[in-house]
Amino acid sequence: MKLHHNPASPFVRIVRITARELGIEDQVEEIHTGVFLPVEAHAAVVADNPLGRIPALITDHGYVLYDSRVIVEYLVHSAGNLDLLPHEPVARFAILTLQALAQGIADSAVSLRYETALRPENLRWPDWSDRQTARIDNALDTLENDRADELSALNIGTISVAAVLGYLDFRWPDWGWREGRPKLQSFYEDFAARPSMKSTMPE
């Protein structure tokens, strides 16, 4: 398998952590995209993913999978390990919803990064940025107040939460997401110590 990736992407990191937790990282050749800008088509990625987004996984059969949610499910299926995403409906859809919440944080965080770091200052929209920030904080509050009990297990939901919290630390070390969220902070401190997190830390 081959994975188009840039380690700074939280979506990519979800996939890379999953592969390591499944013990199949040696089966995935990681193809570094280099600088990846939202306003430029990356020829190698577009050749495999018409959306031009990462991650994109080329399977051993030559089939291309995207986005990260599809890829991690494929990796779980390929590894024959259902611990990270069981078939049992109640557990499965709780995990998928947790994953979706984390993905939503990542969507807003990456969009906010593009808006504040890459868009020309005279074209920035403060109200839009404020809305992304509010979405992130609302989701973090939900994780702390309503879903903290689900964070004790290792699955694709908790992997996704850990990856996006790491992204907030990476891009916005002064965000202060830990303030008033002791359960979320405790979860992240424990999860960040896992080898899969340490080996995928963006520089």
The other form holds:
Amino acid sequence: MKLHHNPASPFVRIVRITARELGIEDQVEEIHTGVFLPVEAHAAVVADNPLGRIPALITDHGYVLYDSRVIVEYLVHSAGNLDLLPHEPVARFAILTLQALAQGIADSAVSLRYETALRPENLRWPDWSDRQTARIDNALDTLENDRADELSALNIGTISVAAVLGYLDFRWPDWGWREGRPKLQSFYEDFAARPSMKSTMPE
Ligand code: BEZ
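Having displayed the form predicted on its own, please output the structure of the form predicted together with ligand BEZ.
Everything in the complex follows now, all chains and molecules, and the chain you saw is the first one.
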């Protein structure tokens, strides 16, 4: 398998952590995009993914898979280890919803990053940034207040939550997301110590 990746992307990190937790990282050749900008088509990525987005995985059979949700499901399937995403429906849909919540935070966080760091200053839209920030804080509150019980397991939901919290630390070290969220803080402290997290840390 080959993976178009850039370690800064939280979506890519979800895939990289999953491969490591499944013990199949040696089967995934990681192709670094180099500089990856939202306003420029990256030729090598577009050649495989018409959306020009990462991550994109090329399987050993030559199929191209995207986005990160499809890729992690494929990795779980191909490793033959359903612990990270069981078939049993109650567990499965709770995990998928946790994953969707984390991916929604990642969507807003990457969008906020582009708006505040890359968009020319005279074109920035503060209301847009405020809305993304509120969305993220609201979702973090939901994780703390309503879903903390789900954070003790290792699955693709908790992997996604850890990856996006790592992204917040990476891009906004002063965000202060831990304040008033002791359960989320404790979850992240434990999870961040895992080898899969340490070896995928963006620089
Ligand atoms: C980032 O640098 O924050 C980033 C890079 C690629 C995809 C998403 C985010």
